[in-house]
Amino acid sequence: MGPRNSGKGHDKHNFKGQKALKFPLPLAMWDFGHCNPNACSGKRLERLGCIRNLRIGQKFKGVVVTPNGKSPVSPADREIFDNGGASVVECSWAKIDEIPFSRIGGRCERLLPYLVATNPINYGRPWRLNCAEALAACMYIVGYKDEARLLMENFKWGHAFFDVNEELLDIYASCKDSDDIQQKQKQYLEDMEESYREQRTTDFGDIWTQGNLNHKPIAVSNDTSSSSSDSESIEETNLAEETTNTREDSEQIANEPTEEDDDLWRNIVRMKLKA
């Protein structure tokens, strides 16, 4: 049995702030309980009627989003969302060791592919998509595109998710299999991390060796007569524009990243080219 209605003629703005209209495609959830209500994106699908809340110890015949997975979702997933939809499991990230895995689930769990969660509990962070956006990902990678973005209307940052996401969206939407989405992932995070080498090694040039150039020198005049008020003048005025311009340097590199940051990065790239 496929879906009721590809989405396409729908007026996306029934979605939006109102329990107007059923979704198109069936979706459904696990609901742990960790997350604040009011925060939290699975329940403000639940209560606008675009997902379904599953018991637990209930399986799923459709595509089960889960960490729990052994492959990715690709487009070979079709006709197993065709037949049953998509679900997740609604739970914290700190809490995912306290899930049981064996009691939910179904024949088709899959991972992720690597995108970034644009949500604003783990805004910028790869892998830590929350229930809404794991559900687009999962209908814009098997082909609802349109369905994904309607999904994503009922929260103000879900244009974000795409604006982040869909240049790998699209690569993963056009792959084959779950095969030809990891080696693109793996190719794709590999490309990444060159490139992150790269700017991490560049040569800035002769312009790092020229001192301060916020610090401009003060001209000197040939008068020797000049008194001694003048030269204390001068040596104020130097020491007052060098205090400016450590500060200044200072507060730029509090806003830089550390390399703490830096190694973190690094770490979960590897850890994930690894997998």
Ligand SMILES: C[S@@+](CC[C@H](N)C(=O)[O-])C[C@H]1O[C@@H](n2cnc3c(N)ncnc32)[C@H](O)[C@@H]1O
Given for the second form:
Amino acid sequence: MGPRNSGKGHDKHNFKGQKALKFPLPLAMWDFGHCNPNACSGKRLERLGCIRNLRIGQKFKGVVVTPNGKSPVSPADREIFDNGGASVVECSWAKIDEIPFSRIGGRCERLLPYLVATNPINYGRPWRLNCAEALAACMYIVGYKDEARLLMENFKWGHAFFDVNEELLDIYASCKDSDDIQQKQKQYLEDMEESYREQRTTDFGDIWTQGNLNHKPIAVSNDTSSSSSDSESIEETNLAEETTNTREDSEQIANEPTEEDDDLWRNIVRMKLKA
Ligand SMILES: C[S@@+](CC[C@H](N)C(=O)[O-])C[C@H]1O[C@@H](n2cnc3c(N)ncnc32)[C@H](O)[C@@H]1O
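To complete the pair, please output the form predicted in complex with the named molecule; the form predicted alone was given just before.
Shown next: the complete complex, the earlier chain at its head.
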């Protein structure tokens, strides 16, 4: 489904001297061309006329959603968003080391708080959102909830992002600033970890009634087949392999857990998705 213009009051957001985009808020990206055009959410948004390209060396005056940020985006960034929109860095997670962060970015560089990817490549993986998810999360948190949903309507799996993250997104959107978000995020993660550990204790208690479970695989509910039937899906498997083979990049995102934690968190997410 193509983007709809959700209407009033957004004309002022179109960039001066730029062709009006087919999305009501100004979105932009630095595209490093790492990803297959058929599998890349940023390129898809570009094809649909929802996002514009930035040059390397060009700074962005709105909110820059980037692993190079130091604090999470929050409702306190609303004014900056209104003055310039939001941008992302379209690149492969595997090649994030190669990004010349000093030549891109802007004055408002932000991380995203804990959220779970639902795109077919990184489904169920915390922190590692694709460009469309990252822009939608930023819009939602600063208060453009309808526009965030509108953007994700361009992806077959887009609704899942809100199915999985809505509770958290609403918590973040109701925060005052990034400190508040960090506090709420910490509390949320601690609660989730605790309920996961409790659940595991219960499962362990039950284990004696289930015979030998050695090597029994964990039931994983991250089947992407149902969501990978759109045109982007053909190359996604390759990209997924590329991504999972380069886990050493995980420390690139300040809040991202270590590889051990990553497994823990994926299990927690699975538990939550099954609940
Ligand atoms: C690394 S690219 C991967 C793009 C992917 N190939 C796609 O199809 O969209 C994702 C971009 O989204 C933003 N992003 C995603 N998760 C983020 C997070 N946790 N914190 C900050 N930025 C994030 C960053 O701009 C990042 O460079």
